[in-house]
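Encoded as structure tokens, the following chain is the form predicted on its own, with no partner shown.
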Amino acid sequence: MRNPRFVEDRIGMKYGAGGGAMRALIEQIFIGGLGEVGDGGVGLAAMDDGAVLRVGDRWLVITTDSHVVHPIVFPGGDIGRLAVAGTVNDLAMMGATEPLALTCATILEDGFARDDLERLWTSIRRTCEEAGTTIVTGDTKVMGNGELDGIVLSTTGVALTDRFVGDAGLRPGDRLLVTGTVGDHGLAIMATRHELGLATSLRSDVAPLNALIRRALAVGGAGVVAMKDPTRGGLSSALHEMAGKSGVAIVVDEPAVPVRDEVRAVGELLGIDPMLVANEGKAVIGLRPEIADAVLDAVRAHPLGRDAALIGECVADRPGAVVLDTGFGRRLLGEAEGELLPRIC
């Protein structure tokens, strides 16, 4: 579905964002002549999570990211393990849970200090071990003093599947899970940058999900038609994006969606919805009806999964609305223009 919004003349941080006014510079910017996959592979104009390209009897899955979340350590990550699990989760996305290398290409600003770098690189190891592959080639730039701030990672992930999983699979009647609370990495990142000094164990939820995802899809099998990670412009943008490529409307039950109380009490404090802030490390997975609530149980099982839910179902009426159930009645959810955090991930 194109995006009606006029792209302005000076391009601002909304563009940047995750929301519409993003996916609208990519339409009408860079999409034109670009990214055209045959033989039923996906490119650039799908704007799903990754490309697909046939080699052979299997499927190549490639997705790039730069990264330049502020501050560059966070409670519960930092940007090296950010790159490392964003990047692994993109891939995953189209169903590639094994990742067979990635690249980074590293930023710096003049002036950064050694023992920092050395230990975004430890970060970035452990996170690799963590998802089962390696980085294999990169690049390194050094910008003068002031001209960056401090650091920017750009990473690149490849991997094979049999089968691939694009975004857009979803008919009326398959259900929608999210594999955990939604809003703690958006929420975490905005107390830590503000010196809020809110007394709670406000963590990021960063973490590579392919072993989670392999498990839904071992036994959910061709049932998992769906799949996007809620990173920029949160729950609510993810599910927009699905639902408008789909040709559905998707019906939210909010009592449902799992909300860590710190985050939903940050959450007010701030007048934010958990539901429009990143994530990275959750999923929203379209299931054909039949197979969710084996799945459901599969996610549960694994540590990252422990608190997911079913939270929605797919109808035929306003293709490409997001409607939430309050439990007292309904109501459209929106979606951000752009970020509302910048510089999250």
The other form holds:
2 protein chains.
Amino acid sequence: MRNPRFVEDRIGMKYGAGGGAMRALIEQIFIGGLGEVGDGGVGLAAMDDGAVLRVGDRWLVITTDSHVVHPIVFPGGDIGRLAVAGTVNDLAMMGATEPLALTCATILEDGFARDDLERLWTSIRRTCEEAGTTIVTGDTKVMGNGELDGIVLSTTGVALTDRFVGDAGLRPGDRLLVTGTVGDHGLAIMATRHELGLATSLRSDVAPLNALIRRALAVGGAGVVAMKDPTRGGLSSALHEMAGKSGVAIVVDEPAVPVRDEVRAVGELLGIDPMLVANEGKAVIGLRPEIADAVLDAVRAHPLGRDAALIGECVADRPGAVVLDTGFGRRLLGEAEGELLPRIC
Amino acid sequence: MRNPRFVEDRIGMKYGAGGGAMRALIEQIFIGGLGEVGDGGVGLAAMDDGAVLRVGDRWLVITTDSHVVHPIVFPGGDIGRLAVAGTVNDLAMMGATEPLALTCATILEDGFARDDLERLWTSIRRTCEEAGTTIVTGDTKVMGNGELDGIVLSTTGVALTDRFVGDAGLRPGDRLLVTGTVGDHGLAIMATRHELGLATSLRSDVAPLNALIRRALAVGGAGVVAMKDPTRGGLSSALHEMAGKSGVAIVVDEPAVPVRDEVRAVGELLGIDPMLVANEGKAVIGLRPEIADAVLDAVRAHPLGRDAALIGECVADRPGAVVLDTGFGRRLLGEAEGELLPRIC
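Form predicted in complex with a further copy of the same chain, following the form predicted on its own:
Let's see the whole complex now, leading with the same chain.
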């Protein structure tokens, strides 16, 4: 990928923002000498949503995330739902829609309220049920008062699948589908932090997508060639990564990108483009053109996919670029790289 | 297990200490409705070192831990080595000595030094090599200055095995083996914190034990009936858990428990029993009596097992108790439950 920049002496907030700075950190410090997997699997260097390992005649998909969202309860969800959905979705983005199990390591700040912890674990339980999975093992640590802000949940998911889907399989002519409105999670969190009156109408979209993706795969089969959930960095980062890794450019039909009116309004108020902020219940799916409409219909038939749309197309020119076609002209879509929204997930 | 006590309104340090308070927290808040696995595997309710799931005709073992040790670099190791070894050892304690892969989620405090991060990842790399495994996927988050004390690493390990070993398989007559001296990690950390002059001679024992355990299993076969690594809560907690889950009492031959002279000396100075503090490169192994000596010889032949000893025996009376035979008399061995050593691992 394109990260000539050198990681600075001090790791600042932008290195956790899901953009170019974070990729540079991973490439320059984490990857070297680690993460090679054989047999055509997916290892650390691929920087995909998870890893894929050969197990017998199937693939074991594994993915991990730490969750540090602030506030821990927000309109539409909480850190427990976010942890489960985020992990289930990362598995689903690799084509593994039936999670075998999750793990959850909990770190608490000394003095964390028992009632709050119970509520979060009730939410974890419900989201697991919704996704058809469970938590099979965990870990508990407590840090001193002032050593951790509240709670951190680190979840890992494993799943077996006969076929996996990466995020680098696009070629010119392929279509891009987004499963619903963009920017909901990021702007809901942002509005909460700014204590905006408008905040009341915004809700995070956090949800497990595995059932939705199962439908898309059932209809699209091998025509589903790339998937990514547009979390940190939003739709823009997801498209940039997919374009960069696939060696194509993506032309986005801007008017086709679904954005809720209130999300657009709050975004304008705060000066934030909804395409640059996190989603926690959406997927971007790369499709061969011949099955694109059929997959769109299948996704729209699912409650979490009602607002799905085909938003763009791959072209051979300018590999790695994401071009926004506004209807009046074309411009390059930028990628958030800074600390736009720290602790968004 | 025996946890009638009710978790308090605020989660204090003792709930992360690996003893009775932590078990009460897990039982009362985390487990309900979660973690059931079919086919004779091991789920959340077993509260073992990890979970075991049926995959085809083999078992998939999965284990997770967050690492919050302070200081992050200590005599004999650092948080990176601790994270890898801890995860490899939890897999090994279930009988899975060939890790398929690890994951590592890194959370940094804003301003963390790049050089320190590089050193920790060099250590991670080396420890992975030592254990014959690698990190296949990860995650990076950054929290604000003052929101996290330095760095947290959350690691998960997966491994396949034909046979797994739990921690509840003891019966009267079985022998207990410890693979080396106890208390080294806990007292090394403790001495560092107290800035004792004596600290210079103490070193953490942190090391991956999978090769050692492989030897024990090769020699002991089905006669290896229970394993546990005596981390938080030390040898005492490990023995209490094994005794409680197996429904036996364990009589410990106190003079046989290997403790380094300097560990004993610092323990006396600080008023801390080495049997109550964490180890990060030791295992407690339950053995059928007929193979105990052969396994002891095999373990001693490994560099990490030179000080191994048979330290006790299971009896039917008083199930769950751990009895210390001092050579002059017998007394119950207590279990640390409080905040003896916060952030020890």
